[in-house]
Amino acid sequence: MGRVVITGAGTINPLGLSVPETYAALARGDCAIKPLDIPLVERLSVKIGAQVAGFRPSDHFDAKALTLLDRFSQFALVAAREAMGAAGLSADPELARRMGAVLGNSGGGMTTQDEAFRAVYEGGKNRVHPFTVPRLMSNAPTAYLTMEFGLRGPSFTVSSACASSNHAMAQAAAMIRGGLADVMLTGGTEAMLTFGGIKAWEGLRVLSQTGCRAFCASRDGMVQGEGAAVFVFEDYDHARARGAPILAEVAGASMTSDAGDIVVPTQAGAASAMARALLDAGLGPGDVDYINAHGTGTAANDRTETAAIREVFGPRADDLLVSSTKTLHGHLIGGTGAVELLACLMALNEGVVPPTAHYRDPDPACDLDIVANTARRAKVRAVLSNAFAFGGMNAVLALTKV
């Protein structure tokens, strides 16, 4: 089994339009959750979200490309360009045969869907844009990454709700470990901040109208965000041979299923995912210093995740640093695990653990060492990044320093 390392990272998310901008915002504890600026916002009950600000598509794509690219594809391409540049890679015909892309996404091209539905049902039109299907299909961002960089290896999209990114990255790592590829572009992208996307989530009654306060006693729900993060996963020997920068090792990954309720998480499923990630990485409970929690800010998730952490780590749970960066950048649904992996890389490489924002009152059911409101300096050797999705689908990544 080959070793897998991360040699490049790129992002565009509510906290920043690049990795350095995002790291700086995470370290400051900036919160990107603000009043929404989208069409028909006046008809929404929930009017807050974490939008990508300052992004002008025309700065990155010509008019012809923009006729084909939904917002979630634009995000993925911009993030991938930064990741490839950071890794020192370019479109190489020889490498292309051993390089692919796996991205996570949940909603597909929601902007395109919204526009098409409005044209037909509200505008009374009988035709939609001829590129509606290629714009909205969930595999569009992955396809455009293969075209942008000439990738001819295994490429596909994973859709497992809020665990999509972690599932995608786990699959990418497994392909490299198993010898199917030397390099993979992987991560996730989402652009669900549309009238229809938010209205659908309103129906579940899990959205907060006041902000995300994960693990706090006064928490009242999640807040949606948008954006993407893409990473270069690479075989360790391949990376060393070309002198690539190494940000971290993907030491382990796990994927489990609750086999329970379609929306209510279980302690057993989350605990099993964390325990298996540790086993896969060859780590013990004492080796992990930080957990980037799924931490949505809903009553059920935070309570269940706390119990699962205590089950897996036992007494060590008292010493673990835990934070939910969803309180800063919102819940990017299918793209959230990828952006959260940036927080893990920052903790490993810079010794800065990002905070859980808006934390007010401790909840006895969430009795962990929550990094509250202000980033904390710490020596971090290994981290877990948790993702637990509707449908009881769980994916956890374990990263270590090399």
Given for the second form:
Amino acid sequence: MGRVVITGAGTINPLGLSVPETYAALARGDCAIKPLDIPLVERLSVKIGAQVAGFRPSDHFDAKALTLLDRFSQFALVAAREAMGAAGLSADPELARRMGAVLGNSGGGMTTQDEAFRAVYEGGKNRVHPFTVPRLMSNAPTAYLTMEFGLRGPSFTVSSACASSNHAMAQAAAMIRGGLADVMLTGGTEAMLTFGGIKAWEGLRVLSQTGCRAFCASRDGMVQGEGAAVFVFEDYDHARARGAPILAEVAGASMTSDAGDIVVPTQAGAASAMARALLDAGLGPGDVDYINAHGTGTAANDRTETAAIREVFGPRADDLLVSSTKTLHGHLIGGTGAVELLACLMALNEGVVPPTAHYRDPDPACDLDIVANTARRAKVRAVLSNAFAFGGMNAVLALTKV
Amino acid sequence: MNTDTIPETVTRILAEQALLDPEDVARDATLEGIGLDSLGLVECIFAIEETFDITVPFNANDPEAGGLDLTTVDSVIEAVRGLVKAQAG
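Other form of same protein, the form predicted in complex with the partner chain, not the form predicted on its own:
Following is the full complex, with the preceding chain placed first.
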């Protein structure tokens, strides 16, 4: 079975408008969670979030293109351009047939949906913009990647709530391993910071009004973010043959289901996902130095995730560095695993492990080395990136240095 | 809303979520005891907010944070009484 490596990365997220900006912010432990600046914020009870700041769509797209691009498609395209540039890749006709795209996303084009519903229900209008459907459909960002770069191989969007990106990347890796493609653009995108998008989450009563303090005894919920990250996954031999820069190997991936509750996670599901990712990668518990935790900052997740890590890693759990970068960039829902993979690449390649911010009080139920508040220098040989979604859908990626 | 109807209305809302007859819901019963899980509680709070036109400061991550005792039927009734009074007008 073929090996899969990452040969390019791109992003736009609350911490930065590129990979270098994001690495710098992660290393500094910058927190992008701030008061929300969106229409009707005064009617929200949750008024904080991690927004992409300083992004001007007109710097990236002409007016004609923008009429077709919801914010989540814009994010995906900007990230993919950076990734393709970094990989030094262009899809010539022969490669194009062996190259595809799989992105994760949860909400679809939320800005478009919000505006269209507002127009017909609140505004009493009897028509919406003619491109409402192509803008809002969940596969739109993936479709635009194929059009932008001329990719003729398999393409689709994966939706598994907060694990969407990890499922997408696990799927892309499996397609290369299985011989369906030589190169895949993959990752995820989300732009859910709309009035309706936040209202829906507000209703579930799991959002914090104060900040994301994952693994801290004082934690009181998650904070939403937005953005995208896109990676070039490539067959190892293909990458070597063309002398591509290799950022890491996707050594293993796993997908498991809790078969439990629609929102409450189980320790068994999370543990089995981590254990299977290790098995798939041929790694033992002593080989992993860093876990980018799902670490949402909810009462249930952080406790369950800690117990699952202890179950899988046994006594080695105390040697692990575990951090939740959601405390910095927020929870990007369907895009979160992709942005969190950047934290993993930084740890592997630069030996800098990003911190869990806003940590104040130890919680005995979350007694791991969570890299509190400041980044840590460490030799990192292998990493896991965890995603445990509503629906009990889990996906974990294992990356190693090449 | 006439505050006298609060006990009856709250009991009806909780019973509905617990799939019980209101007569079978004792005032000293715990919400857990009548079979309400965390999702059920969130739905009850939504129904209470809509019915009484109040905001219940409830965070599922930290149920005690809002300073409300929502453990028993009686304590929910008391909490709603307090909120209706505080948020009246």
